[in-house]
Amino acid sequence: MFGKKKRKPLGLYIHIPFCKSKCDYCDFCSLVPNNKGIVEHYTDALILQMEDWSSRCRKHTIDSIYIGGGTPTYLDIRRISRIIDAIYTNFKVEKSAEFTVECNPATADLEYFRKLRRAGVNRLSIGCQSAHPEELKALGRIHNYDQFVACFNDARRAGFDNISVDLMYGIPNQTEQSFIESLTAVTSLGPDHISIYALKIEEGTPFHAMRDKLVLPDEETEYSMYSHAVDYLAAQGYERYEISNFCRKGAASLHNLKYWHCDEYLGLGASAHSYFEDERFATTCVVRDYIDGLEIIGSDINIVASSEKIDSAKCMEEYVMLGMRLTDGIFIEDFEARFNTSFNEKYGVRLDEYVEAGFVEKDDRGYRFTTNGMFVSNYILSAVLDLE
């Protein structure tokens, strides 16, 4: 007797593009709805897109789910419950699947978290960014630190034992000391995972328009902030497993690891990206086009904004680019088994000059960035991979 063919693992990302207020630094696909109708229509369209993809994913099992934004918890519990129900209706979800929802502290309370937990969500990612009111105000955040602490504690009371917190460095008027204070305050709460991101001034944002007036920490101060965070978090029991991500033992983000390992994932919703069956593709970031393209029968709106078949050469390049973000870096044996190509001949000779400069470590197993290298990883990878 033949056993059942094993299903392929697949990550699922759901994008919610709505916020109470858009932060001044944000260039993500997000908007402040001018009426509740667009939120309801978006929810309907998202469920229709799930139905469209359901048959194509019959050979797959969802082993990680991530609802991001925007602000997913901007949705009332009825709407987000509809989305969660549709996920389980249209896809085969592993019982042990990691299920993350992003949260702004000003948009959820104890009862909301309890209902999320009962719906199957088992991990939260809460955006704190800073413990200082003037820094939160500078970013355009709608919450204060006390609201964050209350949100975090409500999540714990609701039964969440896997909580990630986001912090930022390089904020206008931020000092190294104020960053250390934020880091210390957040760590004292005992989150299971901490993400620390450098502020980037992106085109099209209010920050970009006022960039000449912003008082930002210089590069040396930013490096000192990052370096201090690495050392401090290690002393507090947080392992750095990726450039910006730190966790208690066993609490690494399984969904995000899919991105860095070049594993398959499906993204649904406006602006969502996917890597599925050797193809990378993205959905339109125009929310109205996304809704109309799915809801209007016979619509000629193509909701696919871009798509690219990934050949072996491109796959190899992405594997190195994403894998080097991880603390473990690239294992030569794994690379050569996957691509049947000598890593040393292809990339090792280019990385060796950075080994000598102290930006990369090398041993018999492979290559990985040092802390110095991680801080300038984009520059190094652009040179090694000949990226423009």
Given for the second form:
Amino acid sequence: MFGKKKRKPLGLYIHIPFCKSKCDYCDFCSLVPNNKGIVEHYTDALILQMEDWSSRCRKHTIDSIYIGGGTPTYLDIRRISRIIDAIYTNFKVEKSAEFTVECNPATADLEYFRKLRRAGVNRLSIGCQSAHPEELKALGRIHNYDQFVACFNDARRAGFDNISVDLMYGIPNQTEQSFIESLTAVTSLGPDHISIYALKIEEGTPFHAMRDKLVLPDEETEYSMYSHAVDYLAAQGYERYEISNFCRKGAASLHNLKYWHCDEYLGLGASAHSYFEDERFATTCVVRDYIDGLEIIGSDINIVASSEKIDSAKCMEEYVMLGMRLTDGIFIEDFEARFNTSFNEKYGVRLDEYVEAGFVEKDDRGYRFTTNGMFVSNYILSAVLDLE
Amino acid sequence: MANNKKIRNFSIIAHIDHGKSTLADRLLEETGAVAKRDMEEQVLDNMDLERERGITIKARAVRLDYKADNGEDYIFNLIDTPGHVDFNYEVSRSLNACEGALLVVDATQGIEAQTLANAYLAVDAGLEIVPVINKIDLPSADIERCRNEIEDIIGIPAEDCPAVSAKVGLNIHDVLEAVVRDIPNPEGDPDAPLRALIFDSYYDSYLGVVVYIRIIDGTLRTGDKIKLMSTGAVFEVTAVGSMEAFGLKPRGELSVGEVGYLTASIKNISDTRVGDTVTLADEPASEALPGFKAVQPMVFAGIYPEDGSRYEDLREALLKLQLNDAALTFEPETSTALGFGFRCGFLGLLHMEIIEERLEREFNLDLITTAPSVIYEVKTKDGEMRRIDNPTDYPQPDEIDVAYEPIVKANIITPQEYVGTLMDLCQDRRGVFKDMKYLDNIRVELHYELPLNEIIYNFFDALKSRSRGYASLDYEMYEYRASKLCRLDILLNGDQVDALSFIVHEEKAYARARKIAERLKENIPRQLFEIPIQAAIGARIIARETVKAMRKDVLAKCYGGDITRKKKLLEKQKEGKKKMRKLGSVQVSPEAFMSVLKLGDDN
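For comparison with the form predicted alone, kindly provide the form predicted in complex with the partner chain.
To see the whole picture, the full complex is given below, headed by that same chain.
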């Protein structure tokens, strides 16, 4: 259509920093509100920030939206609807855009899902993490597995035909067997997309404080869990398209792919990250500062916590770092079209060292990690990239 | 010319931490050489390191003027000496410059191994010993017990000896009076040809080498042509004078019995060896003073810059340290594992530690030091005698006829309750028991002959930990003895790492090999492939461990669009890798080397 093809595609991320209770491993920006006032203020602030960005995104079309958290479904339907309405009011959203909302079991019911679906949300990402009550408890999750199943079924009933489920490995006291059980249980529900994340003990979390007491699966066990998941899911018709992400054919998350492809996205809300017009920046992760900043001057210029200009050399490094996370790896043709530089001369020769040992695969089209390579990708990438 | 009847030349000797330097400070204060307000702790210890560790590394001397109770003016030359066994020779030369010694004994500790060793050195040098009981301000001080020990163990009267607290400045005057009363004035022939004993020297960038001397016979004047008797080198004296608390004071001449310095545009400190005799070139003495020997390093180690590009900086730093330390030797050495570095020779472990610390601190170098080694003598089957100070040069087992290792005579003083465990320790370290005697009803003196290579292998730490810090050690070189030695090599992924080779007694080889392999396993980070660690004697593998291949090093966590965080993680990882040394195909961190070198402290 006239005018439309000239607009640049843009992903939109919106952060909702609230939870019913905070999980012990979590280091994301989220808090448990002690009154509804802060939630209301935050919703207002988000809308102010959207209005502020509206004029700066005139040349863009939103082709993926991701509302994440925290727990977005912590918001009552009225508030989340206000946010969704504001998105449509302030940005040009493509009809076919992927629109994901993250949710946790026991925070949303059938009615809630129906309203989301009606508002244009077409994808849900549900945090299940494990099918085992003691593992869920160890993580500090507030739901049980039955609640997850109910949540999943409600979502289907509400008409969601693109549902992703998060699972975790490396949970305290988790065994290979218990992980396989969780994986099998979740897969039997037939989700369209599965993300399998490794538990990482982050500084500042309760897990970090008690890290010496946690009985965590060792490296060898984690390796078995992961490689089992890869094989099992492949047999069930899920292909791995990124280190942690598996999907049925055609159900890869468009929004997440933007991250790995170094495409542009705008992050709104506290602690949200953006990659916009050759700059990476993030807003403050202090919710109060975020609200005050917007309420006082109606713009986010005072609440930027970090920003970095990404020149072409940096972008190239990021492109390799992120692209190698994908099963497809890096297509030399794409790389060279984007950077006008030989891939093989700089990165190809360095990656070649790992081909013989079976960590990296290459052909005429490009380079990619093998399953074994993916599992040690940090080690290899930290040697292959300049990182200066 | 000073009246030598009014001169008192003396040293202070003590076990470490018994308060020698503090007493020296008080003597300076009491005689007015240093005003109280200018008093820094340990005035005589100029180096930061000396102050921090509370030890004296180099000998110092200072001249004090004292008006005694009898109304006469005296000149005191106080010569401070290093208290540690590594510097025994320097101590003995300093003592030879004196007629007497203050023997400081801690009233709470009594006599310790170095008290005895130093007292014997002083007796051997023919000095009059004046005991001083220190730290009497402490609640646990037992002056009477101390007096008895001094009389019983050393055999000198201590009934009237000064009992002081150098810390709080109590009874210091008694010490000064005892010096006047009990220490003889110097003798010597003022008309004989000049003989002056060198007891210390240091390099000054303006003056050249400043030589500390004691005039035994004759007189030395500015402008004299002097000859150093061990080398025959001749110099023209540019200045002579005395050492005052805050610097050198030119005096034009030094006569018999006096202690002072000379400068003579000497560029090299190795020309002015401690113990050598200075005489006049035109009218030389017929005989040098007895007792001179060139100091030989006993302990050797390879020192490498952690960052290979700082090799030149390390060389410069060693040269600078050597300017003031004739006992430090070094020569370039290449290791396939560590690159370019230096084989350095030290008087002992303390000396080595001090040099390392000074290199790191004063020259801002990060170092990797190989395990210390001693000098072995090896007679090969073709009859050649070789001296080996680097394990890498040790011949293969089938080339060796006999190997000899240095043995020391060790003297341990310990409370009797630790005798059992210390005898076990000595036994375990291949010691040969000589005798044991009770110093009193609490403390025991043990005599052992011990291989020096066992002493440098954390013996001192083991001794301290087994005796909860109470036992003390002193040793002197004794002889070379035939021994069943072998070289232990370490292989990583099949490649020998030269810097990790060391020489060990056959009986110890298995245990040491196992421990090293374990330590390396703990300290070598997992890599993409499995790394076998082997310890071998010749072609025979005697220990083996494996560092398993890394299985998981991946960021499998959802950080949303936070790319910066991912990048930072990789950057940090890359930083870590830069510090690694690549040995063949294996990355090894400096910590892994250190872990092996610090081996043996688990007793």
